[in-house]
Amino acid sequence: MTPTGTAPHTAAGSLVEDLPPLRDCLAAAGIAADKGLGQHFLLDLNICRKIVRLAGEVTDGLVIEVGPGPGGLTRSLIEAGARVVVIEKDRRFLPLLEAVAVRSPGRLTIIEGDALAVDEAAIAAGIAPGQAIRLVSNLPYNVGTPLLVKWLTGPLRPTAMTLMFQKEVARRIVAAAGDDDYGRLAVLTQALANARIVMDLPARAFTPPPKVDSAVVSITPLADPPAARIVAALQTLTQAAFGQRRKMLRSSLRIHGGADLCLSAGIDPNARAETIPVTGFLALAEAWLAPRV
């Protein structure tokens, strides 16, 4: 990963409202979204603002933003008189986004690099230490889900994440237990946060439409989220249940301990994954670890 923008801190204001717009940005370098990498632009920079707004307290801290493109969540952010550090993959954005920098003197932190690779604890640290780290990201569609997964069992611990999502992705979160979109994402999200959805986006808001509609989800970890090993294990047990989720808890869980562990956790092994709630598989992992305890 390689810093590319960052300026020495001054108290001077913001001067980001006097950027061109961003499709006459776009236009100008002749950039257009990568399909390949999921890029779909968000340039209403009203949607934008509210985004913000919705994550509440951004002043507060650090706020780290995945994906920027061409900056407009960036620029509403640094209008909010947050301190950003983006990661972007795609070098051909990182010319807008030190316009941005340059405008923000001390407020911006341009981190060219894979979001799935970044250690983004570390950069934390050494930007701003023992502050609060909020994430704040129009997440690319084909690497949200790792990226959530990542934050939520990784060494990062944000104060709360607003991030946006294809809309099918956003319920999968959301997901309570009988839902048709309830699944391993539901139950692993839920066992360490709290997630609500908090805006609705139509393909229409965004540059080019995609095929789907989005949502933004408001996730906030639990102060006394599960053991690392509770979650390891979890992990594990809701990968084989989901994956075979038609059939009965006593089958998908056979190499964990079938029936046996579903007793031994109060589960009833003739139920199927999808009726399981989250307590239900956080009591399977604690049974499955009791012997190796």
Ligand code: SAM
Contents of the next structure:
Amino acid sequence: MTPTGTAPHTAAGSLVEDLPPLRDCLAAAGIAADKGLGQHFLLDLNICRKIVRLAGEVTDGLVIEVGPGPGGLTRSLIEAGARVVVIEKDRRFLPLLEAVAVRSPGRLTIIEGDALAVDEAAIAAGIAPGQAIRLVSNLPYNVGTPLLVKWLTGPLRPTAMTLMFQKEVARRIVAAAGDDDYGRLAVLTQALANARIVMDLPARAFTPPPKVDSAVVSITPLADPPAARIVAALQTLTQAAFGQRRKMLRSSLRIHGGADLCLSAGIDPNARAETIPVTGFLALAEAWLAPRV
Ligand code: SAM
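The structure above corresponds to the form predicted on its own; please provide the structure of the form predicted in complex with the named molecule.
To see the whole picture, the full complex is given below, headed by that same chain.
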């Protein structure tokens, strides 16, 4: 793996195809997975390419990838013609990522840092108006949910997200009212986006294999999302309602207005949180914010 820095590249692809296999790159760099950083690698480029295909048209703007690790997804994104910014906390991967960068001049920017603290909106500020901002990542399991909430509710306003989560988290994102997995994450995500599972991956697809299976979720933020104050109210009310999910709303929402709040939102005060659809929670949030007479 010798960075040349002078390699030519084609419009849609690049010379990343010439890089050694990911497994050899990891071995040559002497890198062993750090489970504390949720490191479970996708070393099969065919799987990486499939995930990139699921992300749709990636050449129409900027792709942000969190946790590129050895760079399998990154290589596939570059192959597909994307312009990519990667954010990686573990500096051991930087030489492997730089080898991809020199083979795709001007198309890969590497940021060393903690994605929870990075201001992605500032990263995306340079792109032309109207261009897409996509997130494509095999997320570290320990920060996947806070990152999703940050991207859904923060200033980035991505066009689309194609994200790998532990299967159990993926189910909690797409669950419908009445499902066992239905809770705060489903309500918040579905109030702000359309979400569906587009690929299941068994634990054995990763190196080293995690204890659980994974799934890729396609999340498309709504063009016209609820206002920030509604989203903030939704977060407060769902925390209270699902914090005591077996209680009736009249009781779990008591400090927020209880039965009166439910009735003004057209919701049965005797219902439990797990049976209330996203539209019902939005109605509760609207009613909670409405001036009382
Ligand atoms: N994308 C690679 C792949 O599919 O083979 C690696 C995925 S691995 C599940 C998660 C990656 O996220 C690791 O490279 C890890 O070092 C990185 N990571 C963990 N926590 C992070 C954080 N807070 N910010 C940025 N990267 C992080």
